[in-house]
Amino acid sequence: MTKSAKQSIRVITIDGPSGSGKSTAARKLAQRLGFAHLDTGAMYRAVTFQALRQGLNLRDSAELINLTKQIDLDLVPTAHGTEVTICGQDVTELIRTVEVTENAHFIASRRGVRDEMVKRQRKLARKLAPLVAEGRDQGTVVFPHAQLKFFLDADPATRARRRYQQLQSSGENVTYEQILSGIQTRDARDSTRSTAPLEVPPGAIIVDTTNMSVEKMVDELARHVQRILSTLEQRQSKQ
């Protein structure tokens, strides 16, 4: 790949529901490409965590919007992924609890909060690009003109199993049935909300990860990236 071809792809978006593998895929694809990784879900989780810590009313839009504007939130790329900090404190693990997961929708569904988050995400992209951005509205709202878009999905049972194993390894006391029920509820809520609903971005490549290992998943995404870059190189060579 030529340097100019790599520079032609500034943003790759990966959207999809919880448990589809988008976070792992985005992180590992970014590592393989030498791109930065933007974990936007972590940003919403961080605001949720801080709102809970401050005892804010999660149904009060004004309080949540003000918090989102004022919060000292940063994403720091590391060799092992993205470190999330609030006022300099590492909260990377603290934002992954069941409590945060179950309450994040209060934050994510607020238009004013999402508007502020979009500003932050685009600002980070200008600083970090080229990058792989993952979330639920990256290819539809935040980066609608991204050069390459993916939408990852998997059946609910598989996604629940992945999430259950993740929480078990971190010591969370939760059952598989609770996780599956939560995923089904979240799917319905995310796809029908009025603000930035979860949907397949126009032009996105849809990848069903149900029967894919992490390695196979990343290989599949990298194959599409290579195809796009090869096309760009061919065009540049003719100029």
Ligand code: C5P
Contents of the next structure:
Amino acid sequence: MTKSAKQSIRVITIDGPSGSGKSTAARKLAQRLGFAHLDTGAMYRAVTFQALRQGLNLRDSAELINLTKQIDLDLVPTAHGTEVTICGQDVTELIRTVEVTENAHFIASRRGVRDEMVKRQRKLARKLAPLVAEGRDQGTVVFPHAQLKFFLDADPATRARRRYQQLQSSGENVTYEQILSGIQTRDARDSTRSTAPLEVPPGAIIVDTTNMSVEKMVDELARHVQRILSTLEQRQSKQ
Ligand code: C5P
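Could I see the form predicted together with the named molecule next, after the form predicted on its own?
Below: every chain and molecule of the assembly, starting with the one above.
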């Protein structure tokens, strides 16, 4: 399947809310197919982290757009996943804090910032393809012509539990209730913002991961990849 997937598919998108399993699914599906993995949430997080570090005014659009244009941000594939660097400094862990998570909406809601991000993401895709791109707007805005689009979801309690476990293991001091309420606030913000709101992309396959193990989730996505490949092959053989 891998060779044929690499030849026939350029971009697979995975969108969904936080804790839906999309990062794990994107990383593992990419590994299985031999595709690159583009974590666009990490890009929004990196800009947020840098804006906080420079003490920028998070309500000043011009400052944030300027930062997004200038930032020397790189996503480096490694054996353990994607390493995120700013000016060569590894910030992979630093961008996962609660502080960055809670302030990312200042960055993600600015049209000018998003326009710049879309440019960067398409440029990265030209370099990295074939790839699995994950985020909130990958199938709707960034890659509307992707051959395969997924939208992952899970009930809020499950998503909060997953985030809680992640943050516990990285030593963050937060309660489950705080996480659940943060998830509800971010869901509302992500889906009601005027620029590129989180929504199911046209033609996307919706996968409810609430009761799925990681393995089952990745198997399910891979099954759809296989199905699309068979359809593409049938079409080609008729031509
Ligand atoms: O997915 P993750 O939690 O890492 O995303 C970090 C932040 O970036 C979230 O606030 C999310 O709304 C935003 N984001 C976005 N568009 C994307 C990816 C992430 O607005 N394509």
